[in-house]
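In C-alpha cells, one chain follows: the form predicted alone.
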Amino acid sequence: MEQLTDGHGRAIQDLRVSVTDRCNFRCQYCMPAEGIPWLEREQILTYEEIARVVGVLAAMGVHDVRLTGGEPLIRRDLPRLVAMLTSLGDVREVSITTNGFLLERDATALVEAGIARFNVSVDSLQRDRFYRLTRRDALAQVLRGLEELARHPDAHPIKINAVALRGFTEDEVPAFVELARETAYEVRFIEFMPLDGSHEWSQEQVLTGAELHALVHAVHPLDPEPREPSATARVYRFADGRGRIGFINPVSEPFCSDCNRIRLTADGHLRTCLFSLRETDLRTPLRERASDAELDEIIRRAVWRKELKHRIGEPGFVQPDRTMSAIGG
C-alpha cells in the first residue's frame, strides 16, 4: 500500500494514541489543581477500535506507535492493548509515556506484552518541588516504578522527560545531570508549550534548550550526537563518555520541517498536529462500520491537508481549546 504523506511530501510514519483522557497528577503545565472535565466512557475508543485504526494506518506505512494519555497506565488492562498492538505484522514499535506512578505495578506486564521503550515523566527530583508542580506527593512512587522499571533488560534505553519551566527547572539540573550520568537512564528536558489548561501559558514561562545546554556544558561538557531524521531531541553525549542527555526545543527551535506524526484522541479523533485548531472524526465511521478503504481515504486526506509548521509565537497563534491531557503527548 502507498506510504501515507501530508501535502509537504513528509512520510508520515509515527502514531501518537491517547487511550484516555484522564491523569491521576495535575501538573501545572498540564491542567488546573481541579482537574478538566473528562469524556464520558461510551466517548472512548474501545481497544478493538484503537487496534483497527492502528492496522489500518501501518499497512500505510506508519510503523510506530507510542501510547500516551492522560495517564496511560490508568486505563484499565492496558497490557491487553499492548499485546493486540505488538501482534499486528505491520507495527514495528509500541512504546509508552507515562508519569511513572503505576510502573511499580505494571512494569513486568508492559514489558511482557512487547512494550520496546519507555518515557517517563519526572519533573523534579525533590520531594517538595515536585509536590510542588504536580499537586501530588509521588516522587517516591515514581522512583520505585522506575528501579522496577530498570530490573527489565528489554525496556532500555528508558528516558526520563522534565518539563523546563523558567524560575523552576534551573535549579533541578545538577540532579538530572547526575541522574544522567550515575544511571542508564537518559534525562531529556522539554521546552514548556502552550497546551496548559488554564491557558496562561507565555514565552517568558520558556527556559529554552540553548539555556539547558549551557547550564549543563558549564559544568559537564557536552558532545553533540547525530541528529536522526524526524527526531524530536537534540541528543549529546557528556564528552568523559558517561551518559546522554536530550534537549526538546519545540519553542526556540521547531523541527516541523521533518515531522513524521499524526496523533488519536482518546475519543477516536485524529489530529496532525499538536496544535491542530481542526480534527477529524475517526470514531463515527468506526462505529457505523466503515470499511478499511473507506478509512483509508479519510485518514489520507485528512493528513494531506497537516499543517506546515505549529506557529508557535508567531502573530495570530491560537492556543488549541483541547489540553495535552486530552490531547495525547
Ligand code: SAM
Second form
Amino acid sequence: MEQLTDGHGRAIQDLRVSVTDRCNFRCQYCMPAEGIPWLEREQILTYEEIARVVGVLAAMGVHDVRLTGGEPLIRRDLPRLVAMLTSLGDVREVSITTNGFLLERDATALVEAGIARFNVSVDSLQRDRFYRLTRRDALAQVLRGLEELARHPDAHPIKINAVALRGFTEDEVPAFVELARETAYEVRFIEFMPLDGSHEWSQEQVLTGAELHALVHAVHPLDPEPREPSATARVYRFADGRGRIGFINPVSEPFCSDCNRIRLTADGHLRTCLFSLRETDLRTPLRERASDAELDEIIRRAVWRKELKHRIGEPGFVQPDRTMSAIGG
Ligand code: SAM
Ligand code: SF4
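Mind pulling up the form predicted in complex with ligand SAM next to the form predicted alone we just looked at?
What follows is the entire complex, opening with the chain shown before.
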C-alpha cells in the first residue's frame, strides 16, 4: 500500500497513541494541581478500536507505535493492548513513555508483551524537588521501577527524559550527568513547550539545549553522534567513552522539517502536530462501522494537511486547548 505522506513530502512512520488522559502525577509543566476534567469512559477508544486504527496506519507504513498519555500504566490491563499491537503484522516496534510510578508492578508484563523501548520521565533526582515539580512524593517509587526494568536485558537502552526549566534544572545537571555516565541509562533533557495546563509558559522559562550542553561540556567534554533521520534528540557521547546524553530542543532548534509523527488522542482524534489547532475525529467513523478503505481516505486527507512547522515564538502563536497530558506527549 502507498506510504502515508503529508503535503510537504514527509513520510509518516511514527504514531503516538494516548491510551488515557488521566494521570497519577500533576507535573507543573503539564497539568494544574487539581487536574483537568477527565474524558468519560465511553469517549475513550477501546483496545479493539485502538488496534483497528493502528492496523490501518501500519498498513500505510506507520510502523512505529509509542504508547503514552496521561499516564499509560494506569489504564487497566495495558499489556493486553501491547500484545494486540505487537501481533499486528505491519507493526515494527511498540514503545512506551511513562512516569515510572507503576513500573515496579508492570515492567515484566510489559517486556513480555513486547514493549521494545521505554522512556521514563524523571525531572529531578532529589526527593523534595521531585515532589515540588510533580506534586507527588514519588521519586523512590520511580527509581524502584527503573531498577525493576533494568533487570530485563530486552528493555535496554532505557531512556530517562527530564523537562528542562530555567531556575530549576541547572541544579539537576551534575546528578543527571553522573547517572548517564555511571549507569546504562541514556538521559535526555527536553525543552519546556507551551503545552502546560495553566497556560503560563514563557520563553524565559525555557532552559535551552545549547545552555545545558554548555554546562555539561564544560565539565565532561561531549562529542556529537550522527543524527538519525526524524530523530527528536541530539545525542552526544562523553569524549572519554562513558555514556551518552541527549538534548531535545523543539523550541530553540525545531526539528519539524523531517517530522514523521502523528498522534491519536485517547478519545480517538488524529492530530498531525503537537500544536495542531484542528483535529480529525476517527472515533465517529470507527463506531459507525467505516471500512478500512474509508478510514484510509479520512486519514490520508488529514495527514496531507499536516502543519509545516510549529510557530512557537512567532507573532500570533496560539497554544492548543489540550495540554500535553490530553494530547499524548
Ligand atoms: N505520563 C507519562 C510521562 O510523564 O512520561 C507520559 C505522558 S507525558 C505528557 C510525555 C512526556 O511529555 C513526558 O516526558 C513529559 O515530561 C513531557 N511533557 C509534558 N509536558 C511538557 C511540556 N509542557 N513541555 C515539554 N515536555 C512536556
Ligand atoms: Fe502526568 Fe506525564 Fe503530564 Fe506528568 S508529564 S502530569 S506524569 S502526563
